[in-house]
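So this first bit is one chain, no partners, the form predicted alone, shown in structure tokens.
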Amino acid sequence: MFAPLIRWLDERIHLDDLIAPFKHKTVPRHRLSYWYFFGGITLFLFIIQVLTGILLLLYYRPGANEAFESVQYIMTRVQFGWLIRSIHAWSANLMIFTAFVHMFSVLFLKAYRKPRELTWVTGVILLVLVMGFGFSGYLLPWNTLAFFATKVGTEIAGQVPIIGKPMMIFLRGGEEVTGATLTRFFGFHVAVLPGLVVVLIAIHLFLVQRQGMSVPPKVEAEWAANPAARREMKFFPNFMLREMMAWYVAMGVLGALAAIFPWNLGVKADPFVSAPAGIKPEWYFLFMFQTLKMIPSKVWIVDGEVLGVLGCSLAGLLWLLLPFFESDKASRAKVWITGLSIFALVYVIGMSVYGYVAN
């Protein structure tokens, strides 16, 4: 039925040629090769984060004497509202999640070594403006937990040296969080922060496929060994096949998600009442925070909030630069970061449960 059709795009612009790439790519097939679905499965969730994202934008609007009833309007008047609002809250979790995931399975599986230290590089610089999405896309329907949240995350920016107190008024537009940290926040949600991202996910991708899949120690030595256990597949159609699968079997936990637990609007924000007891932020910046809460007022002479933020940030800059760490002579660095990767996830999901029980 389309034949037609494919004959006019390939007389015009060489269709052919565009997807022969991807027709003699092949992928590893190994033990762990379901891995590979996680960064998939991440983009599919950015996807259903843009579409959604524009359907909310028709009735949404950034004000923070409007923003609240516009969500309202959303979730009660516009047919099927509730269910977009739902699968955007949802599927933005989800996608953090899976980047979690997908970020640690790269480095168990040893895939950020040479030749792929940008790749990992733009993985994390990725994972952290996902992570941005999560935080600037929290205040837009402007509800209590989203503004005492938001006050307590810029005040935590507000405690590095030097930089943080003016980090503080730019993200809030003043110095208190009002209408105007709102519409700031907007902008970087819906321009700002899709920008970057979609020009990180291009570099990312382009050099996944310009490298190829990374295939674990173990099983290259036992390739190197056995040549004849060299086992692949072709990307197009075999293992995009399989990618689809994944992305539907997401599509079905999003669904499930979205219409069994509908996502809370809470109550409208008042800046002149107290913050709620035990107000926390979002899971995926729990750890951070138990992390802060945790270290004393003081240490010596530094403020705690000062000596914590300053840990957090030289951590994820050791985090961003940990395939520079590995060589392939160096055996003890090898040891260390596989040590330091089971800690560091051993310590986010301990930290992160503790938060919940402890608040």
Second form
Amino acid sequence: MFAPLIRWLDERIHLDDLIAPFKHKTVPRHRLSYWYFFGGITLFLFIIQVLTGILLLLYYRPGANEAFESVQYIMTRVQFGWLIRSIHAWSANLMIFTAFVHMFSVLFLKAYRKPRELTWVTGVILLVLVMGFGFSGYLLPWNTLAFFATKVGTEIAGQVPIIGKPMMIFLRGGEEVTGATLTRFFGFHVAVLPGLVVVLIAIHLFLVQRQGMSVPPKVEAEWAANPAARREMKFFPNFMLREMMAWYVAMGVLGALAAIFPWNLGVKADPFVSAPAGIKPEWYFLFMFQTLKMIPSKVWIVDGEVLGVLGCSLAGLLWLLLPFFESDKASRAKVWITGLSIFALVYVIGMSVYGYVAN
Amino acid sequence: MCADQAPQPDTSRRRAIELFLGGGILASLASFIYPVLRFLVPPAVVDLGGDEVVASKLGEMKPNSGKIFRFGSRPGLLILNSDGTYRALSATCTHLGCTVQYRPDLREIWCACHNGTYDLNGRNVSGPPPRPLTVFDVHQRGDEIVVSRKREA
Ligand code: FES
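Could the form predicted together with the partner chain be shown next, to go alongside the form predicted alone?
The complete assembly is shown below, putting the previous chain first.
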């Protein structure tokens, strides 16, 4: 049925040349191959975000007097509105989770080594942008929890010496968190961040495409010792079909979570009520939040917050540049990087759990 | 001789052109970017709150309770003690800006965000807040409870 159409296109744009690289592309096959799927699942969830986000845009209205009501309208009046919003919220959380899994798997399989430094760098920037999506999107329903989370979050940004205050005012659209903040966050969430993320995903995927999948050093060594053990599968269709299966599973999990645990809306934000007890940021900020909480309010002559913010930024920078410290020879892989990776994983999980149970 | 000298004016002319071209491009870039940068900075809002606000009416509050009122664009906290005296402070936590509340059970001011506490004089007693809360003046005018900024002595 499609054959004439494909022939028609082929005559004009030489489809064969376009798909040739995909035909030859192979994916290494070994006992750790399943970690390769997490990047793809993250991408899938991002696509879900774009689609459900566009749907929500049909009814959502930014603005301090309308936002909460419009989300309420979506959830109570629009048919399946609750489901679409719930999927958007759940998918956001799952996406950040799979992005973290993807990052740590790349780290432990040492896939960031030369020549893949830029893939790592774009990946870390993507993670930051995705967290920006989370932070800005959290405010959009304009409920109390989000209001205070935004207040605290932007205030933390304001602690950075010199550029902090202007940055905070830029983020808030004024001195305080108001409707102006909501307008800005809406703009970031639906225009600025999607644009940036799409460009970075394109670069990230192009690099993966260009360089192929990395083989973990351990497996590489085994294969070098025993070349007969080397296995590969075709990217198309073998890997693609497996990836599709993974996407299907992700969709199932997402649908179930969204339907069984619909995301609730909370109470409308009011700048003139006290912060309710038990206020906490989203889970993916908890480890940083908990770190900030544990630093005493004054360390020597520096404010604890300032120290925490500077420390976190420095750690982030080191994280971004990690591949450049690594040796490209697997045999001389830096032990401290492995140690740091383990420490980071334990720290992030430990602090998140601690932040979750602590009051 | 003429041939020898020829490159001289030539290169300087080229340099001049480069300078004009480069400078022109830079200047036009600057003229694009400057307005954009200024656009990003929100205009300052005039705080119409003034120095005085009616925070409550006599008999509106129960003894040993607190109430958030609007003081300009920021929240303030009015407390009616059990002995019938009023007290007013800024309700913006000095830590990271959450809105504090009065805890009748502890007779303290409490911030839910990171568990900071202040005593009734606004002094930060425990938790992360680095500075005390600003205390306002309270006086009664008719049946209105009026809060005003403390005058600097
Ligand atoms: S904002 Fe009040 S204790 Fe942190």
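As the structure is a prediction and not an experimental result, all values here were calculated from the model. Rigid core here is just the name for the largest C-alpha set that superposes within 1.5 Å across the two forms. Residue numbers count along the first chain shown, from 1.
With the core lined up, does the C-alpha of I342 move 2 Å or more between these two forms?
Shift of 2 Å or more: no.
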